[in-house]
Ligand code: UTP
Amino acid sequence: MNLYSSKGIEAIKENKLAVVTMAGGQGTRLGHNGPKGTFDLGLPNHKSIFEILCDTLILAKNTYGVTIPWYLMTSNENNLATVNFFEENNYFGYPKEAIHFFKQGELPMVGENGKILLNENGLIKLAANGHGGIFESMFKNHVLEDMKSIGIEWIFIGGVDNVLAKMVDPVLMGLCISNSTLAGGKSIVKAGPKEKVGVFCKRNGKPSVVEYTEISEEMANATDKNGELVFGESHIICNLFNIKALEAISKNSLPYHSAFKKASYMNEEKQIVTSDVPNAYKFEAFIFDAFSTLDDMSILRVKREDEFAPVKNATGVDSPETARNLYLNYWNNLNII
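Let me see this chain alone, in the form predicted on its own.
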């Protein structure tokens, strides 16, 4: 680890790292009216998810003596609210000039009959195009161009909802540099066959991920001679890319996957239809579909309790309560909180 860490630290101190956070979602499933990043996790200090993530950049700034550029991918739905939230909170003490916002792409939604839906205003109903849309959005919004102009070589891309995401990790950077790979990802051991996470694999000799919605029950339950899951390396959407890889990926479209979702829309009689069950299809690109364009990538297995505390559901698994406990346990063990 020391070899990897030293190489990563050297690159960080040379201002070669930028961080991108995918923050286009709303906190609807959490019962929160606003961007998910503005959600108060319920900590004693009442920090929002955005501030919790920003804390890691402030720590890196103090540790390595550099200000790491932070790019946030918002959506048409939440961009204004996100920007206003940062301004109202004085950018959480991070330099304003180091924080940049850009918008995610969208695609039309279709009904169960295959026809494009209209929204409440009679316009085509659009939905965010998934975390795989990050590459096209970075290209179209000149984010890659901006990064190149300031000498960025490595870009960490993660989701907004993991409050233990280690966005500045010299070990992962050093691993990629040492292995001469243009991308890296973090994995944790899958908790069980039914855990709702994608898992790393290889397809036709190329790195890939099988999403939990698309893996067969037979594959999910398969074990090796040691009794461990064959497909047990969970992809936690903590990825590092060399800018050369991002430039190549952004020039090509990724495949789209359909997801059956609840949606309100205007019908042919101009009535607004709502539903308590899924009634429409949205189309999403997945970030890991880009892995197949790479010859290889480096995978770093990390401890779940140290780096994975997702906030997805209002209660139960991956809820504010579980994320809050994981967060407090981690920082209490470091004697920082």
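Alongside the form predicted on its own that was just displayed, please also present the structure of the form predicted in complex with uridine 5'-triphosphate (UTP).
If you are looking for partners or other molecules, they are not here, because only the chain is given.
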């Protein structure tokens, strides 16, 4: 055991860790009818993504002898379906009292002509305000207060759609504790200059992520003396925050980015319009825009095949098929399933 993991394990055993899963996304690319976490990955045991994630908490419970509180951020759109799914599945065998749900905020959607859209009931059409909405909603829903009251100091925040996410990682915790940084993030080496991932960087001396849509070709291709990409540490939405950092971040508002997505709405003739292609803009805050509030962050580079199996698209790259194969390879190599 190394210095980092022993420090991390100590903190876990002292009940200082909570896990938050961001499950408020619409998952439009996957196209599953229901919250993404309810998707059956197609494993021989037909586990849903939520159950796969919960397995890691059960493993941690058995390993460290503590029940780590699990918070799930949902959206107005998918909250009920998510809560019902957990209830119907008996919380996957995890203690029910350790699982909490809270809803993220929403913002109006805008049509291609720049006008605010109406929903099927003739009211302003709202959509979840992006994963960066997490900070504000943790504060507004008293999640931070709740965590503080039970002595939580470190909070892992991850997406719902990485079926190899290591939500309980003593090494990342130990690294942040040893470096005295109030936050940390995991990175994997970017597969090549063109891979569609955001990469860690420093902006005006502060930690940040530059999105693949923003990076210039010159920056994307730049290599160091070892031939490695200069901007090659991919951000995989696996971050750890000290509660003090979350308290500070939740007081600031983050910028909004627009995303072009599929939406159904009521037009001026009161007809419902649906579309198979993106037809409306939603506004989203990104979790990594909060990093600039921090003086520094610890970045832990991990192996792609051990910790990154995203379920984004229905077929092809980052699809259930690729994620399932990565998941099976990882666990079969460990001889656990």
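Take the two forms, superpose them, and find the largest set of C-alpha atoms that agree within 1.5 Å; that set is the rigid core. Worth saying up front: this structure is predicted, and the values here are computed from it rather than measured. Positions refer to the first chain, counted from 1.
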Residue 46: after superposing the rigid core, is there a C-alpha shift of 2 Å or more between these two forms?
no
Would residue 271 count as moving between these two forms, using a Cα shift of 2 angstroms or more after superposing the core as the test?
yes
